[in-house]
Structures are given as C-alpha cells and as structure tokens.
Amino acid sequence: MNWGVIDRYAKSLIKEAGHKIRMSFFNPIHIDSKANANDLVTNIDREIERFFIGRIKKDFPDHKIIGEEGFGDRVETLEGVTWILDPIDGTMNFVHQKRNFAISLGIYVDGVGMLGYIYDVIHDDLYHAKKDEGAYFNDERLPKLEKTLLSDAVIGINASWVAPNRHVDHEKVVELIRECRGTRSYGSAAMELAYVSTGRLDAYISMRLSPWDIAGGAVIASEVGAISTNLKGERLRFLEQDTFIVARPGLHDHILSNYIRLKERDV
C-alpha cells in the first residue's frame, strides 16, 4: 500500500470538497432533522458524502467506506482498508454560524489508523497525520504534547453533562470543572480533537460519539502523544457509538480516575 499516494489523493479530495462547501453558501440550504430536532442534516452533508464515496469507489473499488449520512458500505468488520468519513462535523454550526465545522476523515487498515485529517473549511486549515510520521497543522509539524496539571488545563466539554443526566455522575463533572482552569464547547468533536492535538485544549470529553466524529482526529492526536479511549479507559472501537475522552498524557488517567463515574446502565 503506497500511503504517500493515498495521502496526496485524500488531501486533494478534502480540499475539493471544502471548496464545494464554501460555494454552497451562495445557494439555499435545505435542512432536515435525524434522530431528534437538534440532530441536523443538510443537503450539503449528503452531497459532500456522495462526492467522496463516488470518487473513492471509482479509484479504490476494494476499499470500504463508513459515512455518517449512510451512503457508504454496510461495514461489520474493519478488516482491510476502511475510510471513515464525516462530510460536515458540526452541522448545527454550519447551519447557524457558517463556521466551527470541519470535514473529518480517517483511513484505517485492519482497525489501525494510518491516515487522519480534519479540515477547517472556513479557515482553510488542514490538520493531518500519518501513522508513525508525525502530525501537522497545514505544513507545520506539531510538537509532542507535554504533561500539565488539571489546575492549568482547559477542557472541552458540553454544558449538558453538568446537569443531571442518565450517563454520568454530574456532581463529579462539576468538581472537574471547578478544579480545571476553564472549559470550552465548540460543537464539533473533530474541531475539539484538532484543538487538543495543537494544545489549544488540554482534554475533550463526550458521552456519546460515533466513529466518523473521531476517526480522523484520533490518528492526529496519537501522533502528538495524546491518549484517546472511551470513558472506561478502553481502546476505541470504530464500528459503534461510545463515550470518549482525549487528553494530554497524565491528564487522561487523572480525569478518568478522579472525576468520571459512569452510571450503572452505561457500565
């Protein structure tokens, strides 16, 4: 497998897709909801996913594709080469803000992340990584992340997990928020993974993410030394939804050991 060729091909597709998304701002956007009224999808999400799938299937017919909008393959195993795609991660931001969203793409072989991409479409910023060859922000190589204290850390977390909920002991989350330096929520898991990888955030936590939300960013984060697991500390599986944490080394284990208490039904 010539990963240099696939890397250049993927970057070209991503940039072309980003141009299509930016051009869509000049036309009406059709908005639907999926699982609930806040789970939005647009005609652009669907068009961009079809664009990727059409090109990949033509040029790499033996590769499998998992896409958020369901136009990819029915994948039950990650054997072989699998592309895991979110055409617009942060659709609510795309609809309401026209910013703070990204294309997320991970390319895996037998379940191992080989290439990862997060493309901030509006700022034309590409975060990318190749396994064992480092991670980059555009053309600038990202340094390895250093350890930090929780008191010095900025954590990405959705405010809804501070309220009583069915997933996690919210009182422990309140403790976490009180003891860290600050919190942020950007509404895009891909962007928050990019920010952890660049040191803009020190950790990011979510109670429910799908494979396409994190497949690209997990490769990038790994290359700078960040640790990504579910909230039980288990390795990520990319065929189902799960809880998620990515954090600087040391901080990851500290948060899981002291501030995360999953409720019995989620254990």
Second form
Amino acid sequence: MNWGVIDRYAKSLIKEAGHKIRMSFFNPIHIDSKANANDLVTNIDREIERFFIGRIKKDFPDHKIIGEEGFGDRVETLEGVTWILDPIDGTMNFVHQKRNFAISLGIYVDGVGMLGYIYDVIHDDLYHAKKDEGAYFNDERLPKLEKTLLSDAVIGINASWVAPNRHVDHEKVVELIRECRGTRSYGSAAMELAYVSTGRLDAYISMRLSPWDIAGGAVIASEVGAISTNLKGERLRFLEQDTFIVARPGLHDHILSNYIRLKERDV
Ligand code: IPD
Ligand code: CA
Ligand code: CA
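Starting from the form predicted alone shown above, please give the structure in the form predicted together with ligand IPD.
Now the full complex is given, and it begins with the chain already shown.
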C-alpha cells in the first residue's frame, strides 16, 4: 500500500469537502433531528458524506467506509482498509455558530490507525498524522507532549457529565473540575482531540462517543504521545460507541485512577 499516495488523496478530498461546506453557507440549510431533538443532522452532513463515499468507492473500490450518516458499508470487522468518517463533527456548532466544527477522518488497516485528519473548515487548519511519522498542524510538526500536574491542567469536558447522569459518579467529576486549573467545552470531540494533541487542552473526557468522532484524532494524538482509551483504561475499539479519554501521559492514569467511577451499566 502506498501510504504517501493515499495521504495526498485524502488531504485533497478533505480540502474539497471543506470548500463545499463553506459554500453551503450561501444557501439555506435543512436541519433534521436523529436520536433526539438535540441530535441534529443537516443536508450538508449527508451531502459531504456522500461526496467522500462516491470518490473513495470509485478510486479505492476494495476499501471499506464507515460514515456517521450511514451511506457507507455495513462493517462488521476492521480487516483490510477502512475509512472512518465524520463529515461534520460538531453539527450543533455548524448550525448555531457556523464555526467550531470539523471534518474527521481516520484510515485504518486491520484495526490499526495509519492516517488521521481533523480539518477545522472555517480556519482552514488541518491537523494530520501518519503512523510512526509524527503529527502536524498544517505544515508545522507537533512536539511530543510532556507531563503536567492536574493543578496546571485544562480539561475538555461537557457539562452533562458534571450533572447526575447514567454513566459516571458525577460527584467525583465535580472533584476533578475543582482540582484542575480550568475546563473547556468546544462541542466537537474531533476538535477537542486536536486541541489535546497541540497542548491547548491537557485532557478531554466523554462518556459516549462513536468511532467516527475519534478515529482521525486517535492517530494524531498517539503520534504526540497522548494516551487515549475508554474510561476503563482499555484500548479503543472502532466498531461501537464507548466512553473516552485522551490526555497527556501521566495525567491519563491520574484522572482514571482518582476521579472516574463508572456506574454499573458501563463497568
Ligand atoms: C458530536 C460532537 C460532540 C460530542 C457528541 C458527538 P456530531 O458529534 O462530537 O462534541 O459531545 O457526543 O456526537 O453529532 O456533531 O457529529
Ligand atoms: Ca461526531
Ligand atoms: Ca457528525
């Protein structure tokens, strides 16, 4: 497999898709909801996913594609090459703010992340990585992350996990947010992974993410030495929803051991 060729191909597809998204602002957007009233999807999420799938199927007919909007393949194993795509991560931001959303793409071989991309469409910023060859913010190589203390750490977390919820003992999460330096919530898991990878955040935690939210970012994070697992400390799986944490080395263990108590259904 020529990964240089696939890398260049993926980057040009992403840039073309980003242009389409920016152009979409000149026309009315159709908004629907999915699992619940706040789970939004637009005609643009669907069009962009179809754009990627049409191209990839034509140019790499033996590759599989998992896409959030369901136009890809019904994938049961990660054997072979699998593209894992979220055409717009942060759809609520896309609809309400027209910023703070990203295209997220990971390309996996037999379950191992080879290429990862997060494209901040509005800023034209591409975070990208190739396995064992380092991670980049546009053309700038990202340095390896160093350890930090919780008291100096800024943590990405959604406020829902600090309120009583079905997944985790929220009182321990309250302790975590009291003991860290500050918290942020950007509304796009992919962007939050990009921010951990660039050191703008020190950790990001979620109780429920899907493979397409994290497949691109996991490759980038791993190249800078960030640790990403589920909240049981197990390696990521890319065929189902799960809990999630990505953090600087050291901080990852510290948070999991002292502040995360999963409830019965997630243990
Ligand atoms: C969502 C965003 C959000 C996260 C949700 C995801 P979507 O993705 O990443 O930050 O908290 O769990 O579903 O629906 O905008 O692609
Ligand atoms: Ca998403
Ligand atoms: Ca999405």
